[in-house]
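One chain follows as structure tokens, the form predicted alone.
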Amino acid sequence: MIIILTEGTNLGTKSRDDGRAFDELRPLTIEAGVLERADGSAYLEFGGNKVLVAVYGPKESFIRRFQRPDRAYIRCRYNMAPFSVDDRKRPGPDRRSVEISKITAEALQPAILLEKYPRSVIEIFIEVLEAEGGTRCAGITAASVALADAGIPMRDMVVACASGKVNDEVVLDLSEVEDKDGQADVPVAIMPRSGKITLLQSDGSLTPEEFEKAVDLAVEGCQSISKVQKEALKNRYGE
């Protein structure tokens, strides 16, 4: 297991309700290869989030709508367990989980060499066991480690992190309370080596200057999280 608490740079004496600096990540843990029967897997704890990911494939697709003659198809399922939130969630997919499943597949797609596996499918199952804000970013980050653990050829890892606006301040890695009560949320996913952005969303009210600052802050957070991804894989497979 790798545990990291990324220290924020000094942005002044102000801090958030949980004591973090404006540019400080929550504690992060990633472990690769936690499931024996999956082709690849990963477990992530990010603040109060606990996320388990399993990957299967690439394997031949027998479902016509998933077949692509020139590349593999990514089939992603994001699911929040009924016990993952304070108020018991109704089991099964809802509109939000379907949307996040689609967003996750699209964020991971640029990094995977899909053209190597025509008419195949890569299945990604993301199970949120406990949720505390930022589960889509946590799922993308863990899924990338699971894909690497499965030995699927990739151009780079994908790592995700959100920033946002809380009490008129741009902050990194929103907690659940900040996500619900804040003024804006900006999830970002990148491929760290190239810096290419594979996911960029914005919800809420931001000035152009605040939006640019939020994106830059999220990218910096992604770069820090990327180091933990690599350490998780080194722990699994050695140097």
The other form holds:
Amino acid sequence: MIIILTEGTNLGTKSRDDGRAFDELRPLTIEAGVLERADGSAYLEFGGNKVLVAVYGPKESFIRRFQRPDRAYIRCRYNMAPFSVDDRKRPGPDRRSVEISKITAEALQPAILLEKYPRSVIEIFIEVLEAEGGTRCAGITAASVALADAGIPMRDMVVACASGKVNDEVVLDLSEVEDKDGQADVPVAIMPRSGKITLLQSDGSLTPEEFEKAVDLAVEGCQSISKVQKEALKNRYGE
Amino acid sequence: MNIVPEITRKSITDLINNQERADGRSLNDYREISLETDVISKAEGSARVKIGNTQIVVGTKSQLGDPFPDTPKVGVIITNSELLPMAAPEFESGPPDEHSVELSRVVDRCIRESRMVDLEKLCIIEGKKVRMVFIDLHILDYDGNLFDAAVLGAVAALLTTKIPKITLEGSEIVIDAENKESLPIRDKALMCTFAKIGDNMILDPSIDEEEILSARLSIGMTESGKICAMQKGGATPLTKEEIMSAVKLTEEKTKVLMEYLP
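Same protein, different form: I have the form predicted alone, so give me the form predicted in complex with its partner chain.
The next block holds the full complex; its first chain is the one shown before.
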């Protein structure tokens, strides 16, 4: 399944490193149900990013101190393959992946009906097989599809996308080069039906006006990506 | 290891005693195999291998490093595997456990002892600088027989690996990232894994068969038919006859597996 998103309006924009318009996403494909053992799974390619997500649960939580008497908790692990980046990454968690795991769990949590499963755990494993800028957003978008594939009841999907500032211009969906050379990076996750924001980070320098523009652009990007998520689930399960 | 219901154990064993298997294969058949190479562009070599529903992505990367003091003239190959918690409900995150360590050591042995890669050609400055090639096995879906899939993927990744050209100008090491070259490959090796269930040895055990096997035997063989690695697993002994017939079958089956390689 290959879906190429909006060509972009290209009105009075400076050219970007890879020739995209300021509001143009990289090509995106999502496939649901790609793993045999996991309860739910999704594979996503977004530009040069390749991300695989598996979901297990809800199942009994064996770690007592994490158990909640009134709801399930989410255990999320974001991990990068050693061969996913230019210089080999040492296997195992580092400070960056621990932080991303935490904010990913928090971004997904509001959408999941955790109260249905007291004392349980829902495990989300995000594997970045290849990284090219924007892996945390790719991970959240794919995780949401994997959760749906696992049949976990949700209020809404969660979809994530970053915007940022490159060459003094606010643009959508930074590539790896733009992220490195850019002035700011704003990853945003939303629940597309309500438009509520479940993840927000900002790294760099923006005026409040630029920030507002960046958030608007990212939300717009999320809405387009949300359509691809739905397609992936329809392809797997029919209309 | 999971607890297997006695009824499952009995039905699988009865089938095999009857020369049949739950998925319809004969005792000496592989499940469907698929192999793609160059699947990760940031890796120097990569492969995605599937045997049945078992799925592994392998990536290779090279860098410069110091040789081991006892082998100053040869390069280094390091094999590492991660049994990702996504691959099976019983896998946990954390440092590699004994299964993961065994897997990477057996794959490493198969590749090293087959002398597949000419490690002396990976030496840059004797005793000071050599190339280190990392083979990372990323286990995505565990449905039995990781050994054969891992060796197949690792060998395919090595065969397609392109490393930057390195030249010496005086005492300066010049790394030319624009010009890539293949690894110095001399031979190829692959592995066949057998499980003893009931009175029979079966090839390519699935997850259900692996959970009830009484003994396991993995045999690595080069293209020229030399045995380069072996590993017996499971707490039940094997007879010499069982082992020799497995060796004989490996000769035949590695030839078939070779055809999947790029």
